[in-house]
Amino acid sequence: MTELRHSNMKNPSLQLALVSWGWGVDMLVGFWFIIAYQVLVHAFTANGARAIVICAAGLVVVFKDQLIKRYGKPSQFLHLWSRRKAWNRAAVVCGLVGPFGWKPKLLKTIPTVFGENLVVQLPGGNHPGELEELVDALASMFQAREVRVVRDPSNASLAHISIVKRDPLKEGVFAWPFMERQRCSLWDPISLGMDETGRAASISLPERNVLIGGEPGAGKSVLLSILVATAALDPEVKLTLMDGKLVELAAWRGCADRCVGPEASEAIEVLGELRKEMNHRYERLLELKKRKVERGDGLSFHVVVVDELAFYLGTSDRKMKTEMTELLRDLVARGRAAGIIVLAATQKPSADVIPTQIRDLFSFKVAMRCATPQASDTVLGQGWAAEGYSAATIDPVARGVGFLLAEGGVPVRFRSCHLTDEHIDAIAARAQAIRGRT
C-alpha cells in the first residue's frame, strides 16, 4: 500500500473522483427516491403512491426492533453514514487507496469521553502498521489533537482508531470511591482513578508488588496513600511502614504493626525479620499443600510500604547498601506468593538508585511526571519512552497524571483519585478504630 499511497497522493484527478463519488452516493439515493415516488404516482395515482409510502412506513414500525437489531437506530445509522463519508474523504486525501479504489472500510463508531473510536477493516494484504504511519495526517483531517491506532488482538485485518478531540485528564477531580467505606478487602480490586478512555483504572494487589516513581509534586504521595488506605481498612492485613522522611506516612503510623524511620540499621533489621516471616509462611503453605496464599486459608496479607526507596538504597555504607538491596530484592521476588506485598515509591527514579534487578520484579509500575524520558524508563522499563509512553511529556501542572504499567501490558495514561490531608486523617482514624487501636 505504501507505493500506491504515494502515487495516489500525486494524482489529484483520482482524489477528486473518489471524493465526488462519496458525495454522489447521497445525491443518487435522493434522486432515486424522487424517481420511485413519481413512478408510483404515475402507476397508482397520488393517493395510491401515498398509501404505498404509508404502508412501507407501517412495516418499518412493525419490524422496528428487527431493523434496529440489524442496522441500529436511525440516528446511529445516520451518524455512521456521516462518519463513513468523512472517513472515505480522509482515506482518499491521506492516500489509503489500493488497486480498484479499495480502501479501509469503516465498520463501527463508538463515542468516548475524549472523542471517538473507529473500527476499520483493512483490505487484504494490508495491516494496521500502515495506518500508524499516517496518524498525524489523519489527526489533521479530523481536526483532532491526536490519533492512535491499535491492532485488534483477534483479527489482524481490523484496526481500532482513537480520535482524541480533548484530554479528559486535564481537568476535574476524581473522588476516591472507597472514601466512605467502613472496611475494605485487599482481595478486591482497588480503584486508583480514571484512564483517558473514561474507564476506571484499578489494580488487584494479591501476588503483586507496586513501584511508584515521579518528581516532587507529581502526585506520587496521594497515589501511595490510596493503596495504604485500602490496606489499612482491611483489619486482617498486617502493615509495616518504612518512611525515610518520617512525615510522608505519619498519618498511618497508628494503623501499622511496625514503623521504621531513616536509620538504615533498623531498616535492615526489619527486612531481615520480614524474610524470616516469609520463610515461615512458605513452611505453612507446604503443610497446607498449597503453592500460594488463598482467600480463607488463614494466612493474611502483610503489606510493606517503602516510601522514598532511593533513600534506603542510597546509603553511603556500601556493606549496608548491598545487604539492604539483597533483602529487598528477595522480599519482592519471593514474597508475593506468601502474601507479602511491597509498595515502594521514590521521587528520584534513576538507574543508579533503583537497580534493574529490583525494578523488573515489580508487577505494577506507575510513572508520574518525570523530569526526563530516561527517568520515566527507569520506572516503567527501558524503551517505553521511545514508544511514546514517557512520563516526561506530562504537563507539570497536571498533578496526579501518570502512566500505569500492568504485568504483560502496555502503559495506560490515567489520573489518580484525589485525597486531601483531611481525607487521609479521617480514613486513618476509621482504620485505627476497626483495628482496635484508638
Ligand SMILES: Nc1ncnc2c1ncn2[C@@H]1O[C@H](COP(=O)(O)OP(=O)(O)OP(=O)(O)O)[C@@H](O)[C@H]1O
Second form
Amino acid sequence: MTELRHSNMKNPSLQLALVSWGWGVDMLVGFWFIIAYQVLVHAFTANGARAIVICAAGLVVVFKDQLIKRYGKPSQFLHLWSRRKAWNRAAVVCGLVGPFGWKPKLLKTIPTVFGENLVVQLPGGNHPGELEELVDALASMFQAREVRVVRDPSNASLAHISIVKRDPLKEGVFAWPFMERQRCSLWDPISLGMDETGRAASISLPERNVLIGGEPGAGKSVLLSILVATAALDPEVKLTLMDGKLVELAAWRGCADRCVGPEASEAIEVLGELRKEMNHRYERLLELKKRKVERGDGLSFHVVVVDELAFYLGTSDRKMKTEMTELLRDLVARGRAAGIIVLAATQKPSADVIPTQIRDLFSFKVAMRCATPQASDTVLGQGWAAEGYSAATIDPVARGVGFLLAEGGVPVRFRSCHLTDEHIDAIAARAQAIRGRT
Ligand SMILES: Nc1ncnc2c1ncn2[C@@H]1O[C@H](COP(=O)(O)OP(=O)(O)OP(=O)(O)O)[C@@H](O)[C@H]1O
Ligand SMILES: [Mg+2]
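Next up, the form predicted together with the named molecule, please; the one we just looked at was the form predicted alone.
Next comes the full complex, this chain leading.
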C-alpha cells in the first residue's frame, strides 16, 4: 500500500484515533447544539429560546435559495455529509493522511448508472497519480467491483474517482441501430454500442485509425464487422480487406476492392499499392490546394481492414516483417489526411508483435477482455491499468465488452452491438446491391 507523501499512517492506533475523531466531530456538533440551547434557555427563558430557534428556522426559510445555492439541497447536503464520512474513513484506512491529519477532501459525489463518481481535492503537493496504487484498497473499502482514478484535466490537485458497484453491460445483447439502414456515410459518427453510463458509444472515422486488441473470443471481429458494415454501406468508400484467418471478413468480399488472405507477401504487395495511392492522393490534394480530404470534394475514403494484424506482422521472414511494418506504419501515420483509414484487430498486441511506434499512431484504441493488466496496457497505452482502466477486469463471459480510448481522452467501458452471421450476410447483400455488384 502506498501513502500520500509524508504520510504518518504507519501507526494503527493513530488510524483508530482519526476514524473515531470523524465520529467525534458529529457528536460534538450535536453536543454543542444542546449546550447552545441550554444557554439560550438560561439567558432568555424557555419561551425566548424557542422564539430564537423559530426565528433562526424562519431565516433559513427566507434565505432558502441562497443556502441551497451555496450548500445544495438538505438531502444532497446530508448525502455529501455521509459520503464524506465514508471517504474520510477510507482515506485513513488506506493511508491517505499526511502531517497534521491532512487528507484528500471529498468535494462532490455524482451518482452514475454503475455506482458513483467522487471528486476529491488532494492536499497541496500531492497529485492524483499517488492514488493509482490504492485503487484495489479503495475498491475493498467501498465494497465495489473496481475503482478508477483520473486526474482532472484542468486542475492537477483534483482527482475523479469512479466507484464501480454494478456492471450494467453484463446482461443482454445490444442490437445495432444502423441494422436496417439502406445506406450510411462514413463522415457521420458510427454507433458501436452502449457505454456503462447508458449513453451510446460512437466514433467518427474521418482522419482516424482504429486498433482493437483482446484475447481470443473477446469480440474483436464482431466490433470490426460494425465498422466494416458502415463502410460497406457507404458506396463512396473503397474497401481493402486483409484477413489472417480468411473466414472472418469473408462475408464482405463482394463489397471489397481488394482482398488479401493469410499470405504475407500478398499483404506487402497490396500495402505497397495503397502507399502509391496515398501518394497520388496527396498530389491531388496539392492540385486542389487542400491539406486533407473533406466532405464533398470528390475524394472518397479508402478503408483498409486488417483482422489478425499479429499474423501479418509476426511473419518469421525478417525482411518481410520489416517491410510490412514500415508500409503499415507509413499508411497509419500519413494516410489520415489523404482519407485512408486503417482498422486493425489483433489477439496479441504486445510490443514484439506491434511496435509501439505503430500502436501509438492509432487514434482510437479498443481493449476487449485481456488476460492481464499488462496486455490491456499494450492496447490502451502504458499506465491505464494502474489507474483502474484494465481490460483484465472484464468478465470473461461478457463478450463484446471493452474499453474504448479516443486520442487524448479517458477510456470508456462499453459493450458493442452484436452482429450475427445472418445480420452480416443481410447487410453485405444490401451493400453489394448499392455498389452495383449483384
Ligand atoms: N457485443 C457482443 N454481444 C454479444 N455477444 C458477442 C458480442 N461480441 C462477440 N460476441 C460473441 O463472442 C463470440 C466471439 O466473438 P469474435 O469472433 O468477435 O471474437 P474475436 O475476439 O474476434 O475472437 P478471435 O480472436 O478468436 O478471432 C461471437 O461469436 C459472439 O457469439
Ligand atoms: Mg476474430
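Basically, rigid core = biggest C-alpha set you can superpose within 1.5 Å across the two forms. Since this is a predicted model, take the numbers as computed values, not measurements. Numbering follows the first chain given and starts at 1.
Superposition of the core reveals a Cα shift of 2 Å or more for residue 117 between the two forms. Once both forms are fitted on their rigid core, the CA atom of residue 164 lies 2 Å or more apart between the two forms.
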